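Here we start with a single chain on its own, the form predicted on its own, put down as structure tokens.
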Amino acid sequence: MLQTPTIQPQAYRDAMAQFAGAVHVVTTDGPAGRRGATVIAACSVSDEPPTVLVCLSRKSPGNDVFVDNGCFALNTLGAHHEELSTAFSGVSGLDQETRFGFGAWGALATGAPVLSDAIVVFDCQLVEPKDVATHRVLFGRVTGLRIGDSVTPLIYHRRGYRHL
């Protein structure tokens, strides 16, 4: 019989600090209520029609509310939004409302919150969740998009913010 090695979590999370990610908050408002949080795990899944993907902690039951509400933006963040990123981490222990005080916002279509100086924004109807291990993907058709200044985006590599 083929056995296969077990990866434990410590190695796996150590070895996927060697990847270098642009960080991101993702956001929602609808009837469950409003929500951020930060996120590296978010890519491209299509142009036709244009889909992303994030990934959220299930560990987290906040989390629902990107489901419940039924939208979500993800808003790409500059070297600029250090102190925004770790209010929207969670380590710091604040509520949403306080979080949602670290930066300026407004909407688009789905009325989710948009981040007015985000490098890039996109404004998505959600399409599927799928509950995969410890998180939640959430897939979402992206109904608004709107880019912003061409600056240093921030990146997260080796357990630590980056400037490129």
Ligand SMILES: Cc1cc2nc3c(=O)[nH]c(=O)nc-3n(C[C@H](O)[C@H](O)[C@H](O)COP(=O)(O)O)c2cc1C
Second form
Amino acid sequence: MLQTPTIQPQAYRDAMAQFAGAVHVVTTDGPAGRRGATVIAACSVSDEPPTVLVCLSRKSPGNDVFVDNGCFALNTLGAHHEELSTAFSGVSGLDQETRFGFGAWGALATGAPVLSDAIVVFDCQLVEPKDVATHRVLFGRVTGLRIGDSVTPLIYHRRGYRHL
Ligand SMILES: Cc1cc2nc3c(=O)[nH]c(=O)nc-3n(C[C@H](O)[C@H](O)[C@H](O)COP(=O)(O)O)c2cc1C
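Let's compare: the form predicted on its own is above, so bring in the form predicted together with the named molecule.
Okay, now the whole complex, with that chain kicking things off.
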């Protein structure tokens, strides 16, 4: 057991790598511009009113557009979306326009881009952004939903993609 007075960031990351998480692309569009990023730090908060949260790094200044637009869509990925997930994770240095070329996109209520073949889409109005440490937690009221075909979900576990 690792027990130290201060848990170092690397030790924390190593521990979190044991989590198996669903992979999503969170998107926004509006006056501040269009943007998407791959995330696993997203979950349900409440079903009444339906509310989700997403944690986005404050180290990417581009992430401010999620707050400026006041809306976002959480697109949950399937096993066939691994390439798209990599494109939106920033590792290949693609600009936003090129990233959106990796899928077919539409919109529901808010105008945030929704992926046509996502497992499920939560279209949200931003109700509250909250800065905590290195990240910004976006709380979103779900104003649109789309449940897609029942395909194998894409999972991220121990720093790699897995298929459930
Ligand atoms: C599997 C995976 C999960 C990720 N999860 C998050 C996350 O939950 N929150 C976050 O801010 N960034 C997360 N990232 C990193 C962002 O996708 C990345 O910082 C962003 O797309 C970079 O965009 P930029 O190059 O435009 O700054 C994740 C990356 C990968 C590969």
